[in-house]
Structure formats: structure tokens, C-alpha cells
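This document opens with one chain alone, in C-alpha cells, the form predicted on its own.
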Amino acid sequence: MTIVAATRNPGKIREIRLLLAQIPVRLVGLDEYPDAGEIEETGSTFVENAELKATGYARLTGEMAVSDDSGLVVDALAGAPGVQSARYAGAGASDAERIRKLLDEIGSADERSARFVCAISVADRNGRILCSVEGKCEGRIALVPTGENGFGYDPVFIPTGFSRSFGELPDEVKSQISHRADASRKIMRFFADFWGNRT
């Protein structure tokens, strides 16, 4: 069976391929479907956006599709940047510009609790949602960015139980505690049950 990963990002495709390594499927990215347009992320939650993309690309390709949406939720900013995480400082803004805007808005607030959230959805080839899960990693926003590892808001996010930011932590630690890891473990339970019931 073919599963379409609703992304053209080769790094993300590689990540999902590793996740599904134990399952007898062929995973392909959207680069194999050049005529598939962009599905607009108009949802108000991460799950809604993941489901929009999974449903849309399943219908466009006629294959089962898996999609994700993720971002940073900051309590002092009433949940911003949230689903707008990638577009927080405007279209085409760099990671550094998004971080600068975030730190400017939170200022010296004592309340710095935050969490990374990742939603993953799977749709069948007709676009019907089979499963949606959400993973989280709790933490707080640092006063200044530190570390060169990772991307996005990693340099200003310090996960609970750690004194270093995601930008400083090694990949092997992040891959155990991240929001994506949490969501991935949950979606793997779905896939294990799904394929177990097909045999």
C-alpha cells in the first residue's frame, strides 16, 4: 500500500519513513504528484489543519495520506503564535525574525510557560479521517536564544526538566521528549492496530 506524506520537505519525508519502517507500506512525498496544489491551512487548531491536509491530499492523490501541523503555544501571549507559528512575523520571515518578535511581545513577563504541539492525521484514500493525535512538550520561553541545533523557535524553548534550550540539546534527547515524538508514538499505535487488523 502507498501512503502519501503531505509534504514536499525531504527531511520530513525521511522522518516519516523512519517512523513507518516496521510497516509494509511505500511512503511517497508530494513531489511525486506535481499537479497536486497546495491545501490551505485555514483551521483554528493544529488538528484541524492536519486533517484538512490529510483529507485534501488523499482526495487529490487517491491514496492514504498522513499529514502534520505543529507550532508553539505561549501562555503569556494567549496561545500565540499557535497555528500561525510559521507565519508569525509575516510571510518569508526568518527564524531569527520570528524569535525576535516573540521575545519582544513576551518582554520581561514572569509567566513564560509554553508548549510545542504537534498534530498528526491519517486519511484513507477517499479522504475520510481514520485517526488524529496530538503530542505536546511542555516548557518555558528563555530570555535570550541559545544554541544552533534545530530550527524555528528551538533556541528559545527550554523543555520542562531541562536547563538547556531545544537549540542546545542533542538530537537524540529531542527525539525522545519532543512534541513530534509524543505524537509519533500515538500514531504508531494506530498504525500497529490498523495493520494488525488487516492480517
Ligand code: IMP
Given for the second form:
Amino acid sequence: MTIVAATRNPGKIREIRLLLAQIPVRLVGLDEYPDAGEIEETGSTFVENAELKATGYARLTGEMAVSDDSGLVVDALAGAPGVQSARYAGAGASDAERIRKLLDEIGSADERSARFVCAISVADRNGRILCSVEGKCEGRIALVPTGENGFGYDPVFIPTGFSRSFGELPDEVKSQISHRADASRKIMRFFADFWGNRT
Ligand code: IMP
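If the structure you just shared is the form predicted on its own, then what does the corresponding form predicted together with this ligand look like?
So here's everything in the complex, that chain up top.
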């Protein structure tokens, strides 16, 4: 059986392939479907966007599809940047520009609680959603960016229970406690049940 990962990012495809290593499927990326077109992320929640992509790419490819959507939710900014995380400082802006905008908006507020969220959805080959999960990683926004590890907002996100940002913490720590790790564990339970019940 083939599952399409709704991404053209080789790093993400590798990650999902590792996750599904125990399951007898062929995982392929959208690069194998050059004519498939694009599904817009027009949802107002992470789950909505993940479901739009899973359903859309399943229908476009005729295969089971798995997709994700993630971002940073800051309480003092009423949930921003949220589903706009990648586009927060406009199209073509850099990670550093997005971080600058975030720190400008939050200013010196004492209330700096935030969380990374990752939704993962799976659709069958007809586009029907089989499962959606949401993973979270709670933390707070730092006063200044620190560290070179990770990507995106990692230099300003200090996970709960730590005093250093994801930019400073080793990759092995992030890969255990991140929103993506949480969502991955949940979706693995779905895949294990799904295949368990088929055999
Ligand atoms: P997407 O789900 O790949 O569209 O990611 C959305 C955006 O959220 C990314 O471009 C980053 O700005 C941000 N983001 C998602 N996950 C992380 C993370 O683990 N660290 C830092 N930023 C993240």
C-alpha cells in the first residue's frame, strides 16, 4: 500500500518514513506527483489545515494521504501567529524577521506563555478523514533569541521545565518533547491499530 505525505520537503518525508518504519507501506512525497497541484491552507485551525491537505491530496493522487500543519500560539497575542506562523512577517520574510516581529508585538509583557502545536491528519484514498490528532509543547517566549539549533521560532521558545530555548537545547531533547513528537506518538497509535485490524 502507498501513502502520500502531503509535502515536498525531503526532511519531512524522511521523518515520516522513519515514523512508519514498522508498517508495511510505501511512503512517497508529492514530488512523485508533479501534476497534483497545490491545496491552499485556508483553515482557521491547525487541524482544519491538516485535514484540508490530507483530503485534497488523497483526492488528487488517489492514494491514502498523511499531512501536518504546525505553528506557534502566543497567549498574549490572542493566539497569533497561529496558523499564520510561516507567513507572520509577510511572504518571503526570514525566520529572523518573523522572530523580530513577534518580540516587537509581545514587548515586555510579563505574560509570555505560548505553545507549539502540530496537527496530523490521515485521509483514505477517497479523501475521507480517518484520523486527526493534535500534539502540543507548552512553554514561554524568551526576551531575546538565543542559540542556533532547530529552525523557525526555536530561538525564542523556552519549553516548560527548561531554562534554555529550543535554539540552545540539543536536537535529541527537542525530538523527545516537541509538539511534532507528541502528535507523532498519537498518530502512530492510529496506524498501529489500523494495520493491526487489517491483518
Ligand atoms: P508548517 O507546518 O511546516 O507550515 O510550519 C509552520 C511554521 O510554524 C514554520 O514555518 C515555523 O515558522 C513554525 N514552526 C512549526 N514548527 C516549529 C518548530 O518546531 N520550531 C520552530 N518553528 C516552528
